[in-house]
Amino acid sequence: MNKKVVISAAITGSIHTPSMSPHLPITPEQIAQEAIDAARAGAAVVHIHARNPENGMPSADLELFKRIIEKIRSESDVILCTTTGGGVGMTVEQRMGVVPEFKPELASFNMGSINFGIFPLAEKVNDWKYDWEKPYLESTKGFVFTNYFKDMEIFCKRMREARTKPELEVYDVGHIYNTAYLLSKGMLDPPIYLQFVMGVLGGIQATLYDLLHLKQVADRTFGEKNYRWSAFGTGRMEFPICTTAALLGGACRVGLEDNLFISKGVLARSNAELVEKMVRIIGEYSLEPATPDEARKMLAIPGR
């Protein structure tokens, strides 16, 4: 078991909407500051989405990303992991645009198509701040988050050109085998970095049994020494999955993208608060959060 744990903070995402929490960062300045604070709290990696600062809707606007990225880079050496998942309805070109433009050290890379179902969240809100929120969530009942092999090949090419390491998002077991196919064709460079995404309706659910299954399949497929990995669970399973991942020698991810609560019924006030809780938990097992430079070595990231 590693004595150091790489903690990522997913700052705002494209799942939760402003009506769900007043603490969800929306403007570029808020998102950047939340990332900086999360890094100070112990996150070695920050996962970045952008939002329309007027209404909080997920956005692919590169000018918004620029404002976020420049502020973070000016104040922190934290590893930047930009999204290429984007939000509901974005094209592949919109999702990918951030990589060649900013050449981040890490970028998410989704390893297959799923019916990304966040429509049940619409049932939990009665008062909506913005007109787009409820239709956006409800539309996912008929929405397939498409990641075709032809698109994944383009992602491989562009990330390699940008010297960006792919964070390979695994929503189900089949996505491990998709990864193995791309690796066998020389489109990915070992050691690869897998992120087990657990708890999204349409993908594998966030149970300890399923986490062990994903780990065992990855071990059989790649060999334990040939890949790095991380895991997170959505909602109330964020900390159980992250704790188990850390104890198994993996990295973990917390943040307001995945979970809005610090404890049962209590909204987290910031991403930093969620990171601090994760640091406390691993500390109980004599583990420490990795620094950004330690994480670069552990995850085999070449650096900017």
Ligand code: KMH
Second form
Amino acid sequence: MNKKVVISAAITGSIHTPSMSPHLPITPEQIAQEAIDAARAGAAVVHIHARNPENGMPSADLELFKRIIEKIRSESDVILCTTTGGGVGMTVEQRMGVVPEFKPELASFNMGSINFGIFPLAEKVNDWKYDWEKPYLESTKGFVFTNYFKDMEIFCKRMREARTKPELEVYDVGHIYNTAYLLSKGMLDPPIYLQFVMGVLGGIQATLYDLLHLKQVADRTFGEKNYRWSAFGTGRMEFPICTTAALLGGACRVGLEDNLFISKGVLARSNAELVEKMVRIIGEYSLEPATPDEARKMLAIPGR
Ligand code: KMH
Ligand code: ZN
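Next, give the form predicted together with (5S)-5-amino-3-OXO-hexanoic acid (KMH), keeping in mind that what was shown is the form predicted on its own.
Shown next: the complete complex, the earlier chain at its head.
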């Protein structure tokens, strides 16, 4: 078994809103600094979304991404994985813009359409900081996160042109078969890298049984040696899913995008704190966090 584990840190995302935690990074400077600190704590990859610095709303503004990316690149050799999932209501063109513009080493690539229900989060908040937050969350009762085949073909093409490796976000079992289809058509380059996204309402839930199921379907579909993979669970299942993934030889992802708590009822103060916890857990099993260069080899990322 490889002693090294690739840890990704998903810094801010587009699911949690400012009222849920004062520690959620909002401005480009905060997002970049959180990413740099997460890398120092042991993350080899940072997954990046941008937010409007005035009110924390998820944003596709390339100027904001530029400020985040330039600061991270100037201080760290961590692998950048930009989102192309964006946030609720963004168009495919808005979501995709970051790839040709910044040619990141990795970018998320969402492998199919799902109901994407983040409305239950609104029930837990009493005091709203900004007007947009509640309607944004509640609108997802009627929201399908669309990733049509015609759009996935465009994502394949643009990522290939930018020499960006796709991190294939698998929210449910069918997304593995969607991946196999695109691979069979020569639209994706092997070895592919899958990210099992577990616990979104509308997708597969974050149980250990479901993780094994996803892994077994992927093994049968691609052959165990022919793909790389990572997993994460949302909310309190972040650490159980990540620990199991690491013990099974996969990579894992922690961060405030997916989970705001360091332990029951205690908000994490930073992404670095979540990464440190993951490093501690794998350390108990004599595993170590991979450096960015080790991660490039392990995930078959060509490098810049
Ligand atoms: N926020 C997620 C549930 C993306 O950014 O493209 C998965 C994600 C997708 O990170
Ligand atoms: Zn994301």
